[in-house]
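Next comes just one chain, in structure tokens: the form predicted on its own.
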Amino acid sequence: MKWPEPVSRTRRLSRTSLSEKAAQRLTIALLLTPAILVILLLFMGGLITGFLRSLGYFPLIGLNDFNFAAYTTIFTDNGFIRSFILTFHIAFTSTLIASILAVASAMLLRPAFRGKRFVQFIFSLNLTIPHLVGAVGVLYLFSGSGLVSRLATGAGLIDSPAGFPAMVNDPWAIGIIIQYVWKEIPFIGVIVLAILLSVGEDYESVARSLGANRWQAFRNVTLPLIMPGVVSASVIVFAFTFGAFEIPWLLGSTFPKALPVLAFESYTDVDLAARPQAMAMAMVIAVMSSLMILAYMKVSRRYVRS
């Protein structure tokens, strides 16, 4: 049976756009392999070996047996808990400071004034300026014979910079927290900022025209608008803090230790029995982060279909 022309013509278009459909994909598989590569090698490969010494397979120091010794020991022991208790908070804490803080910024950032571009320049100087020399700057700062001690003494406030309260290797992770809520501010509110400019003041304006006063606008139109950018921003703040190394190891306490602070210290012990311990540390700040992609991703989804 012969096709008429217009079916035939159709059908030739439509197995010539299934072909480019089929080139483009291919096209840019080829272009994603050599990172996924270096991610299967590097990443995988990293948290596969990790896993395995986890379990007590660690061949070069004699562990040949998979058991989960190392999960039973850490779980039972009361620093471990006290570890991940303080580190949950450090993250929690700093992530929802920042987040708070940066989306009000980026509101103040918005309109136009003059001097928004200095005012952007300055707010966002600090993304280039490393995690460490942030730490040295609360060190001075903050530390109990630092610059605002000295100050508050010379006000009159306290007695003496040993009176003033404990911000730097303390319990609480003040420090710490400090120090993240100044660093990742400016991420998450460049995030903010280049939704709120994207979207516009449309929306907000009709709210208003409508009755909504400016609180009732920014909470039932403007937050949803923003919230996706603000919740990825935030997982990456959170996985970042929960598993970041130098930042607690120079401005937290001794006891207790963040997590990631006592898994390299278990790693870096004498006695290599501790490895699958330390191993067994690292998987759980490995999970607890990918705990919180799988929660973004759901959340993600839920604003997108609403």
The other form holds:
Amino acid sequence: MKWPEPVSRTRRLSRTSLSEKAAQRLTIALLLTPAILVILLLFMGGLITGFLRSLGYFPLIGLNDFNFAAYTTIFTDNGFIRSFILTFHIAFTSTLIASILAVASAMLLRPAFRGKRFVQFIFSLNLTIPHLVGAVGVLYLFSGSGLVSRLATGAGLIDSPAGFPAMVNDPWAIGIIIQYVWKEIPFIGVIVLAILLSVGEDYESVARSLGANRWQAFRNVTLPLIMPGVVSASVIVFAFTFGAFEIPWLLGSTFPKALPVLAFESYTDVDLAARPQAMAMAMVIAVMSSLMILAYMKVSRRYVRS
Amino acid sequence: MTQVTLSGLTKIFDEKSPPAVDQLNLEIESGKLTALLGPSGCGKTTTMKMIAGLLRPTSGDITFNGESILSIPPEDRGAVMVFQNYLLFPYMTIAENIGFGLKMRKVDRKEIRTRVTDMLDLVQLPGFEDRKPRQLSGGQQQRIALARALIVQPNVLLLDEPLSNLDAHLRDEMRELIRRIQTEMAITTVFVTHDQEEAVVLADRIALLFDGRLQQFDVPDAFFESPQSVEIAKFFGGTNFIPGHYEGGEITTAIGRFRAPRSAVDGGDAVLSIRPEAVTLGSDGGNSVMGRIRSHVYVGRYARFRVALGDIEVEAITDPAQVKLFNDGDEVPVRFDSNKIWVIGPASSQP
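Having seen the form predicted on its own, could you now give me the structure of the form predicted in complex with its partner chain?
Below, the chain from earlier opens the complete complex, with every other chain and molecule after it.
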């Protein structure tokens, strides 16, 4: 039997002509085209249309001039400002709480213990549960007539369910934050746990052996090592919670409303003249999310480098 | 100066498997360099981690200067471990890495800076303060890891495979550095290695472990001249083992009777062991038998012959010039120097 002559790497490379490379590139481009088309048409198209309308250009209803009226209106509107602050509060608070609890859970889930697989399964279970289901759960549990309220009444902690502090549709958005925290802990936690397991415990051992107590080792060694991952995951969560509609719509207060809710309501307003304002709000959300994604890319690039 | 004593030290990770460390008794002399030697998985790193407080023993005790330290957390033991892969904190500068232990002890910043500079001088890397670990070579990273450990003036220094990740010439440098620092600072030092050469060149005493059990605790040359079992002799490169019967300073084997004043046993069934370097070809007289050369290899610094003595084959390492004297198939007298023979108990009676 005759064996094929081995082809050395250098020879193969030298044989790859320029035209071959160009053909390869073309193939890749063609393969990517369907995905790129969808992104361009649906996403960029929508974004551009939205942007034009936010500038007051909406020929269909007879608006043909470009102006910043919509932006001026929303930025001088106290309601919008309060909505913005509320939305920021929801996104920031829920991301912060979820990140802290996620890191704590990941630390607890790191060591080997009996039944770890089961605990980990339970921990990541609600990754698969839709946000809406979570919202319904929060309603059942924490609303004025919810389970917690009735249990508290039963236990004599409060006189009647009416005495239960407002946690759903409340101005502090507690219900929304609870729902987001519940849903995002496993998301951040699973990422952090993966990083923790890949980093290993040896760095901590070094720190302990050099004289760091448990907390010092966590604070000075473990946390900086997992921080890029925590930040990356948190930024994704922040961008999502800032722009998500359904949870604030279900669990939010009537005033102020979260930005996505406000934008949606302006958009569906019978007064078509409110549309540019709706689009301007959508643009504000898009800009916030884009900034977050830029931050994410910056952090994750730095992480990859080190 | 800290004397470390391990008594009955045992670590069981999993009830179903044998102990990782089994009833280990060891007196680690104060201010000396002790090697824990053994093949991978013999429990040497586990032992070291127990001394450092990073693992809790299943049973037994560890004492520093006679006092049990089992209840003392790792940060207060003063037993600092330098890991094989250095594990410099990647996001810190070299100065921050070295100063870490002092920062944890809340030492004044200025003092940390001076002591870091001193340490960099000690490990011969002055001016490296502001570099990042990834900019350093493996050898440099190891020196920094050593400096980071030494700056806290540990009672016990624990080194995990200190030479095994280094190139040959760096090994020599590092060995001298460790030796010099260890002598100057007189720190009780324990290091772990799987490489018998590393143990021999660096250690004052070697504790040899197989399967979590101590085989022999001795000065380096003893492992060559008087290994306590065939397994130990094999681990240290011994190749010639001839079973026989030992009585009155003589061992009788299938290929003849040899004078052998040095032995680990009083009498009875035993094994004649002789290192290949001690087998001489072409000289007769006492303690010699005739053999036939099977094969030879010229290595440059030495030559290696395989010689058949009846049914038994022995290995001889000789002066390289001897390849010119003998051809394969030649009949030659083979002499075992009586003072180089070491009689060991039969393999089956060993633990």
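Numbering follows the first chain given and starts at 1. Values in this document were obtained by computation on a predicted structure and should not be read as measured data. Here the rigid core means the biggest group of C-alpha atoms that line up within 1.5 Å when the two forms are laid on top of each other.
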- Is residue 293 one of the residues whose C-alpha moves 2 Å or more between these two forms after the core fit? yes
